[in-house]
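Given as structure tokens, the chain that follows is alone and in the form predicted alone.
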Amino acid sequence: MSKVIWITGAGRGIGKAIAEAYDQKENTLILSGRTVSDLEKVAEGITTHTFVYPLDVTDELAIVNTVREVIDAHGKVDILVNNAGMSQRSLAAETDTHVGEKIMDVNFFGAVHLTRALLPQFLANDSGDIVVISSLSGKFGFPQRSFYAASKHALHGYFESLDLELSKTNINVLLVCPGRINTDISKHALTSDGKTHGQVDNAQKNGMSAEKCAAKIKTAVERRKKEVYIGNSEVLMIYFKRYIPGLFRFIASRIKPNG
């Protein structure tokens, strides 16, 4: 069955993965992010219908503009990927408040007003999956994430009461929690003053790959999934955190952040 896919974040990592991996002749593939060359070289490897939507999801306008364009173009979206978003490298004391508030802009209101512009031609048509790329970091704190977590942290309170208020509906609401994904989310993740890090973490070399990733996200959704945990030993750590605490700080005060 056909599928209007729309992918933000899509010009590398995850995003991308995620594109090739519902690269079927069906399917129409619609991407986004704010690099156009990066998407248009994706959009060059897929087989299937692709389209190229410029966006940053910061610009909330310019997200009413181009769902317009898109549901205009393509008469609906089946799922909504909300991929968009940027790491951090810093500690919690060192680190300006404008950064947090560009990362809380990127990883949380991007995706909620995205969300919310599409959500009229969900319950319209009674039908529709909301994927939200979370991470780990959305179910515990750890060390130099302190605004990213807290931005993933609250997207798990959002979908999580959006996902609620539509259960009588036949709208999915996935949340996805990836962990030490091969990916250089690492390399482009803010600083305390607001540059980029500019290294990819050690840790972050030798973790899942992104296809690996893309396919058990593809997988989920399938199954209508409401959570699902992606990665290696590191996806552990949410079980020590919510039932021996006290091993799970003991690891994480030990882990280096950048390792």
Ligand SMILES: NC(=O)c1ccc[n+]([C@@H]2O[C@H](COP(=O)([O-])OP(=O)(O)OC[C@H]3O[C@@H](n4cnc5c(N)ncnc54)[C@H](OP(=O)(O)O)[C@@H]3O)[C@@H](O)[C@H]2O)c1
Given for the second form:
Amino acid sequence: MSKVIWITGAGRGIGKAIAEAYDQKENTLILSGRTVSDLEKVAEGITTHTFVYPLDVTDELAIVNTVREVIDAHGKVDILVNNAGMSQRSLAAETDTHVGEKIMDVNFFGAVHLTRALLPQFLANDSGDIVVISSLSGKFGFPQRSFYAASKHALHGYFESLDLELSKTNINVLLVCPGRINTDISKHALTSDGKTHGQVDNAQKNGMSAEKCAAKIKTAVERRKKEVYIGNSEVLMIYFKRYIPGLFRFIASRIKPNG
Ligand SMILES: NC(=O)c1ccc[n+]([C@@H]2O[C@H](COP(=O)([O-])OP(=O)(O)OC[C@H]3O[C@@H](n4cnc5c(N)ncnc54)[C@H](OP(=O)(O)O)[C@@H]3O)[C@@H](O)[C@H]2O)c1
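For comparison with the form predicted alone, kindly provide the form predicted together with this ligand.
Now the full complex is given, and it begins with the chain already shown.
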């Protein structure tokens, strides 16, 4: 069946891999992000109908206008993937609150604003999938990720509540918690003063491929899952925290945050 799929942060990393995973001839892909050249490059490599809609998810007015343009042009959105995000590499004690606000604006409010702007059409159609790319850091804290973990925890509070409110509809909300995925996320992560970290951490390089992660996300959407954990052995930390919290603390406080 033909689907319209809107992916934010689609110019690189996990978002690009998700776009490629949905490259099937009946689908229409909407690719968003700030760097138009990245989005166009991704679109060039995709064979199905693909449209680039540049969007900064921190710009509320741009969100409203872009939603209107997308619905006017394509009639509906079946799957919204709130993927745009940025990480952090700095100690809580040293990190300016403004840096935290920036991370919250992108990771949390960005997903909330876009979802809210699209909710009326999801409700009118009584169908759709709202996918939220959280993180294992949405399930537990981690050194040098204070604001990042806070933004991802916030996603769980908001979107789990939304999903419960939608329980009598045919709209599903899926929270995706990847572990370490091999992308450039650490390069773009913010440090204590808001500058970018600028390097790809070893842990990131040794992580699961973005393609494998995207395939698992697609399967979870198809199965209408509510929450999914994706990664290698780091996923075990979820269960350590839940069942053996002492072991979780022992390991989490000793892992090198930059790998
Ligand atoms: N890689 C991992 O290990 C990992 C683990 C857990 C969760 N995640 C989550 O997965 C998602 C994707 O991360 P990634 O690893 O693919 O990182 P990435 O390669 O750095 O990609 C991040 C994407 O978000 C976009 N973006 C950033 N700020 C934006 C804004 N204000 N408006 C619109 N788009 C924006 C970027 O495009 P522009 O800069 O062009 O806007 C880019 O396409 C994030 O939510 C991240 O937190 C990643």
